[in-house]
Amino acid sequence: MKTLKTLAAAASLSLLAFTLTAPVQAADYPEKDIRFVVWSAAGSPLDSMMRQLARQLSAELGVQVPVENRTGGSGAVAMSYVMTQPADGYTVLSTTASMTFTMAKGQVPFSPDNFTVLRALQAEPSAVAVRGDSDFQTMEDFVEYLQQNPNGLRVGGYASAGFHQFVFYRLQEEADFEAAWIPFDGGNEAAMALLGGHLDAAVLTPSSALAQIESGEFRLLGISTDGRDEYFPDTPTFKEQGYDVVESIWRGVMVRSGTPDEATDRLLEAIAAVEQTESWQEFMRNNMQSSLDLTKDEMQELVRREVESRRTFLENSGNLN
């Protein structure tokens, strides 16, 4: 089996093999089938997302858009391919906000010049739950009980040093308090851990526990979105509450840079076009999802500030080597 560091060094051999070629002009694009690059598995939310949108993206240009996974090596596997194709806007890949932390550990050869993110068309947020019987009614009485307990309670979410460790980080952070983190290999697993008793707290994506959110089995103290969360509205977020911690898991979509402004350009305004569609909206509101309004340049800012950001965090977790 293939190890990262196998991976990254052929990503390596491929990323100096094709950094010189030049990009394809787009007059006219799209001429031919755009091809969709999954990194995740297929049934995947991202995998699912990706679909969905090559369905309704292939009726709004007028052309073919088949979907293909190549897992592996935290995404190195899809982007050390796409790194092989010309850089003309017929090779599409997917992308999350977890390659900011792939990129931060160092897992691929690659940084966010390498690719332009047109747009992400999906985000999540965190939130941090109790189960229904805690004594924790709000955040600040949980932040208040391990200011004073330091490590006094059991916290965990899914994945060591990934996006829920990240936001709890942030909010140590920004409330001055100490608490260990128990890493778990699912989302749905420390929530089952929640529910008997197995923790104290977990850092969530809501839409993950909504069953238990909606029996009163969890109750959640803070949401990380900025404002209040169309699907969990009566959450209070962490900024209302005193904590500046406003984060988001998102999907979308990128390109190689170079990519002719005439080929990414088209490909954001049919982006556009269906996102304005009733089958796209439902398919969002099926699955709770928002997405990010934000340009083709901001959403270079965001990658290029989360990837500082995570780097910073995993130095000062210990978990960047």
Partner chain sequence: MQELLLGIETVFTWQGILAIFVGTALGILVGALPGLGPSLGVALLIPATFSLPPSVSFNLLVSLYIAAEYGGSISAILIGTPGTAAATATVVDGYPMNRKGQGAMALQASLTASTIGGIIGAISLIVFSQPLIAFVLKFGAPEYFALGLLGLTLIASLSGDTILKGLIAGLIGLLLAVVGVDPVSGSPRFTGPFFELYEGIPFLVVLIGVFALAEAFTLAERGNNTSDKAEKSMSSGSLGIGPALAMFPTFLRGSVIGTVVGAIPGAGANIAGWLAYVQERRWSKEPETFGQGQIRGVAAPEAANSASVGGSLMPLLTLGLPGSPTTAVLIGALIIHGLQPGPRLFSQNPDVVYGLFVGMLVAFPMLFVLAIAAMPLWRRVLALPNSYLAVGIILLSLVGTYSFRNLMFDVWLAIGFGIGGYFLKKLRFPMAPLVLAMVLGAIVESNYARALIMSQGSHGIFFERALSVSLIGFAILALVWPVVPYFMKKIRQNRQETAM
Second form
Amino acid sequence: MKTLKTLAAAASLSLLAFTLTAPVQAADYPEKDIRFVVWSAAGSPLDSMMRQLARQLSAELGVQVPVENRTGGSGAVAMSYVMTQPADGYTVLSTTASMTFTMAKGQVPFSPDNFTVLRALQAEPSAVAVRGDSDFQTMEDFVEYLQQNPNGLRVGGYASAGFHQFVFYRLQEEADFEAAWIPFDGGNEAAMALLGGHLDAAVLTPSSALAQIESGEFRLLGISTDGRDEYFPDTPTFKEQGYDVVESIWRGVMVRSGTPDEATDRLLEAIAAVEQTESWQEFMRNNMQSSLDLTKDEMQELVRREVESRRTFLENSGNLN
Amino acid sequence: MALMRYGTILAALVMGIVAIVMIVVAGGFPAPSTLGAPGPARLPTIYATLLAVLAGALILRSLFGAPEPGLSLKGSGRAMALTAGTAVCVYLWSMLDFLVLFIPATLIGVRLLGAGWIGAFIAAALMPAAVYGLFHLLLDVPFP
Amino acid sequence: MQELLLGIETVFTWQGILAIFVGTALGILVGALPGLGPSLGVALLIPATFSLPPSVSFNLLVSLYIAAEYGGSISAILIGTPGTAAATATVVDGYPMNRKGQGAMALQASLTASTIGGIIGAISLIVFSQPLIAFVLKFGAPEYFALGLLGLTLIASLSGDTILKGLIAGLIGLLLAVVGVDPVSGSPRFTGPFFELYEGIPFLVVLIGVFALAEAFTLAERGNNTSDKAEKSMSSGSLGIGPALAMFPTFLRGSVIGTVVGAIPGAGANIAGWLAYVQERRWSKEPETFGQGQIRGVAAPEAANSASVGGSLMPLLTLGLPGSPTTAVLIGALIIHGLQPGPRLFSQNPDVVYGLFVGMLVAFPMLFVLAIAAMPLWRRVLALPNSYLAVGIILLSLVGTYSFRNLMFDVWLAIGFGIGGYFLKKLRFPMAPLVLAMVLGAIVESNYARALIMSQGSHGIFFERALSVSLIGFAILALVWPVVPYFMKKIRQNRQETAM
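Could you switch over to the form predicted together with its partner chain, since the one displayed so far is the form predicted alone?
Then the entire complex follows, led off by the chain already shown.
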């Protein structure tokens, strides 16, 4: 047993040395299969984006792009797996804005420095929804009521200390009101609770309750986009109603930092080509996704900014201990 | 009979200690962050307290209550050997190829549990290959 | 009627029938293999449906879902390992039937129950969706909490002859369920240095540990015992038409529970199976035979988990919202095909909706035929001596656990639970309460917290609405009921004494 362990340790050490010292030949990138690692379960929105991208990227680059799901630890399982792989651009990890929450919480041993976020391909806003029969017509009605009756409404949505609670917290900060957050295990559960009258308002991704919004069972009071959202043009933004809250949950891809530019440039070029195709754009429309369209450097900047703003939020909401 | 009694008492003691440790650990959890919320510690503390109490009751019952059916240790050597073998296989799995590891492992395992050589060879040829084919080849599970 | 004709037209094409055939065959496989469940199976199959018309691909995916819910019972009976989480309750009596040499009969009972239950669920989906969803929407946090509480009271009846040990096993299950980040504050609890545990200890890992691995270690003790072999040779017994018909009330009860619980988001097939199992035991005139290999203990949960498929599709069709992990994946599949799930599907894509109705009614008979054809293979497995069985179970368990999250950590965890489960079983701690409590623990805790935030900390919220009050009432009744006969006897004795 002991000798085995020594052997194994020696083997892994030499492997590590190899990956550190081996000159990375990236000029001909890609010359072998590129692996996609997805940190959410098969069939989730992130997974379906990654699989669509893998298929199209495979056609674009002429190599196979197999997809592996490695869930757990709010993405940390996949991140630590990727950290054991060489930084050569042949292992690409999925990423979302939720990563910045996990990093801000300090629960995982990774920071934005460990990765280079290449591109955010999809982005979705958050919106405040009430039932169609509610008295609240605008954000102002809603905010005024909560200002006069602190904690007087039951408001909730997907996850605690996550994106939707963050948007709600930003609204509270902007408009100075008080309301507790009721976390649910999924946006669908929050939508059901709103529908059944167990919540007064839900903060959710509008596309996830599309049927209710279209039928008028839900009314969106405001949405977190900068201008009017392309899929919900009738919904006034928070911003135009006087609350400067512009946030989106994005999904994209990243690699280990230190990956040679030849590889990342080629990947970005191929991704840009995929984004131009009609089939990708149709996929985006069907899933009601917008594009963030930021360069690689702007992405790194965004990630760092988000980690900072989220840390403040977590500290103030008592979720950071 | 005595074996069952001592075994039960030992298990109850372990559970009681784990429960108390959990209560202590839960005492260090942060206070509720949201108005009205029970906080991270409330339910674990309740469950662990109940467990500690019931574990105590079980010790008392084992000492003074009606005796339970006996416990046989027959064949537990084989069970231990299989457990240890399983753990070794899992340890080696990260380093060796699935088939390279599990074909001999199956052979040894089946032999250890009393099957004949011929059966063991057939099993070693078929079972790992079937699992490999189904999970890795057909369903694309990325093995370590 | 017009619409059903449209459905028939959609399904009865060579492509439509072939899709259901392929979906069913793959579903049985995915269900029977531990670690892979219906949601993963459906997700893996989605890319294969891109070139198919939406109605055909939806039927392909749903028939996989249907067959996987049945497939879980095969490994539950053959090797004492639930192939899917929903087949957990099936193990409790299915595996003992196998050990008694009635494995074939158990398999037939589970298949019959699944087929009938599934058809009842499908018909309910067609007929009762609207009223049932209206009922389900009444479930707020207090009601979910009360439902979980009601489920927990069932532990006493699953404990066999050792109630104290059963309750302890239940508490261990509840404590396992609190590991991971707290649902409200997000702070990690009892996770140590392992971020692999943030989402909690995976239920499936515990299942494989305490059922499959613990069973393999127990089998190893016996070696290739001759008395065991003698029992095994009798496993040719089969379930006649008469006994099958006599079980119809069982199928019906299981199906009703399965449909309703399946429609409640977050509850699902697993809890449906347990509730059906315990209800069946309560209805039975010989409850003491449950857990020893009672055939109705196999039929009831299997009818329920298959019926839950119809139930779980109700929120998808009427609200466009997923009620379970599998239906969430199905919604993703619909969106990829450019369809909008929800009530508008009825008007915009009637071929998909009515094709689904007809397709489900075809899929269950298809499942029956395919599963019957596979029976000889299972009989082979039933006849395997212990040594092969034990090693085979370990192989399947290790690979199944790994493939669940592609994570070695889970495999080590499963071995830990296997060793713990082995010792606890030897000491006559029942394992069913442990896994049931673990399932319910998550529902109980997150809804307890949610309700208290809604009421700003007042427990009065659990007694405000009729539904939660009556669920809590049932829970109390379920606790008190088993001891009522005992007290009645005491009272009667006292009266007789005073009369004398």
